[in-house]
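The chain below stands alone and is given in structure tokens; this is the form predicted on its own.
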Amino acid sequence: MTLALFDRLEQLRLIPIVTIDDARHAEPLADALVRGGLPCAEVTFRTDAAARAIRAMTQRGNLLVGAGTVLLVDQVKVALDAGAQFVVTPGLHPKVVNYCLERSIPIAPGVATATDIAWALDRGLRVVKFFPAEALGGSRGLKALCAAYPMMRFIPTGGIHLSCVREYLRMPEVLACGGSWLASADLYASGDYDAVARVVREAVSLVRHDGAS
């Protein structure tokens, strides 16, 4: 399950990072992502609506949905109960990572340093989130880390936009990139979910045209 899931994310190459304040946005937003060509989402646990949003999205059956910004084991349990298929953390949270590994729950913990990567490797992980990517030196900073850890695959997230995403995706060590710009609340605050579909479609087209997919 874990390998198959990450294989699917690698095929998609882009992961919309979604923060939803009102779960009523979840289904139309999911529809916009699918129409735009990205049937996946990482729903962050930054709001009380996260679990309800995950449930609404997963019930569609045509969307790969993960839980992001997971800090506690209890949040993992809530996310899984809502239907989440993978877990992402902003940093190395030992209790969360160990809980997921013991139960074969796909997880990509956040790393920022070589020490973080070594910790993840010691636990058998081969996919991690590089966060916050742009603040840590962007693609150049990640390349420096990759040189020492060629066996690891990365999901850069944090400050990434359309203007720089291709630099990351051209790196063989990068599995996919996460981006909040793909489903920013500013785009659909007025109910214009077509705006999300347009932004996603533009990103998907750029990545495919660039040969990074």
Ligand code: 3PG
Contents of the next structure:
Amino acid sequence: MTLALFDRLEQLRLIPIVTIDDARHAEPLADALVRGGLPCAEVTFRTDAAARAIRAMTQRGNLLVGAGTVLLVDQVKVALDAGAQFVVTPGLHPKVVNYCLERSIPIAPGVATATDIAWALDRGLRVVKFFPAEALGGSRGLKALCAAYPMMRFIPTGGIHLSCVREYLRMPEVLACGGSWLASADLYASGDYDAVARVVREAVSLVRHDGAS
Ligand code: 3PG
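Having seen the form predicted on its own, can you show the form predicted in complex with 3-phosphoglyceric acid (3PG)?
In what comes next, the whole complex appears, and the chain from above leads the way.
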């Protein structure tokens, strides 16, 4: 289950991170992501609408939906109840990680240092989020860090945009890149979901042309 999930994320290569204030945006946003060629969303638990947005998106049945910025076990429970298929945390958050591992819930916790990776390795994790990627030295910083951990795969996230995403995706250690730039509220706040589909399509095409997919 866990491996299959990460295999699917690896095929997609890009994970749109969405923070939704109003759950009514969830369905048209999901449509825009699918139309753009990225049937996936990581919905952050930074707003009260997160669970409702996850439910609305998963009910469509045509995209992979995860819960992001998960800090508490209670949020994992709410996210799973809403249909979330994977969990992402910004840091290691031991209670959340242990809860997910005990139940075979796919989880990618955030790491920023070798010590964090050591902790994740100890728990048998092989996929982690590298966060906040650009502030930690970008792809150069990740290369230096991951050289010692050939068994790990990374999902760099944080400050990544179209201009630098390929540098990460060219690294074999990188499973996929996450980013809010793919579906930011600035793009769809006025109801222009086509703008999201356009940005997503451009990113997908760039990544594929580059052979980084
Ligand atoms: C996250 O929740 O992973 C980050 O906020 C995403 O970072 P970004 O907004 O810089 O893409």
